[in-house]
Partner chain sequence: MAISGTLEAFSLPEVFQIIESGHKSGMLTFKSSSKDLSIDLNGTFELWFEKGNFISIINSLDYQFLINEIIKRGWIDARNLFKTTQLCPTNQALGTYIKQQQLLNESQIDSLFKMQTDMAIKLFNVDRGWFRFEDLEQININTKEQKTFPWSEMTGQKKKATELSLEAMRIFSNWSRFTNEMPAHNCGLQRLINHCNLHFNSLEEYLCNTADGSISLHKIAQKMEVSIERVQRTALSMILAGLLEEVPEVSLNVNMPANNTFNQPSNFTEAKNISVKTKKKSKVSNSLINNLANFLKSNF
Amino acid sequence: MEIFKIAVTGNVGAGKTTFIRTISETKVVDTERRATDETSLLKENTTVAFDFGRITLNPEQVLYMYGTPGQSRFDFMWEIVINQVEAYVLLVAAHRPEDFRGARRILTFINQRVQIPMIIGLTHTDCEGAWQKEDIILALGFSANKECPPVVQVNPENPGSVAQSLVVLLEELMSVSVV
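Now supply the structure block for this chain alone, in the form predicted alone.
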């Protein structure tokens, strides 16, 4: 059996846990606890270690998904998870520009440690104040001189949307594996 391992990362409230819960065929293992800091202004509970879900791609292949915490104080978990996976999706809440710096920090943190395929998943694109894709890409530090990974819109609550983003990520992974 071939096992693919991916990480789902991003800021607090970007949709990581929901993304995994929406598509996992097994009960998601999570480490959510009551938020006790500024995170509680966004949501009641937050991931403190990781989430884990699984999807059978076909009889010979499965996908393991590991969701990271969004808070930088848990960056030790980012390192543990990212060193075990083959690709990742960075979820960015398009309606919270104040979080873009944090998303860029996560991106830098990961890219300083591993060079693996990734995509950017824009969540909350239908919310008031959501930024356009091109502006978010610039805010994350990509420009004409720096190649940008694939960027997809994803609704973490919609199984079809999550599945489509995973297809794009797996295509990225396969394109690197073939080269």
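Note that the rigid core is defined as the largest set of C-alphas that superpose within 1.5 Å between two forms. Positions refer to the first chain, counted from 1. From a predicted model like this one, the values you see are computed outputs, not experimental measurements. Compared with the form predicted together with its partner chain:
With the core held fixed, the Cα of residue 114 is displaced between the two forms by less than 2 Å.
After superposing the rigid core, the Cα of residue 57 is displaced by 2 Å or more between the two forms.
Cool, the form predicted alone is there; where's the form predicted together with its partner chain?
A lone chain is what you will see next.
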């Protein structure tokens, strides 16, 4: 059996759990607990270990998806998850500029440990106050001087949109493997 593992990471409320739930074939194994920190202003529950979802392609091939917790106090989980996977999606809520630096921090954290193909998925682009893609990229620390990975808009609640973003991740994976 060949297993392809990817991670879905990002700040609290970016849409990681929703993303995995939307596309997983099985009921997602989640480890959500009631939020008691500032997360509770955003939503009721928060992931504390990881989310897990799966897509079985055939008896021999399967995709595993791991969602991480968002808060930096769980960075040990980021580390555990990221060392298991072949590629990852970083989700960023486009309407919460206060979270951009947190996303940049996750990115730096991961880059320090592994160099694997990744894409950035912008969520909540339908929400009021959403920033433009170009400006979010700058806030994440990419510019003319620093190569930016592929950036896609994704609505984690929409299966078609999630599937499309995963296709982009696969393309990125292919393009990197060829080098």
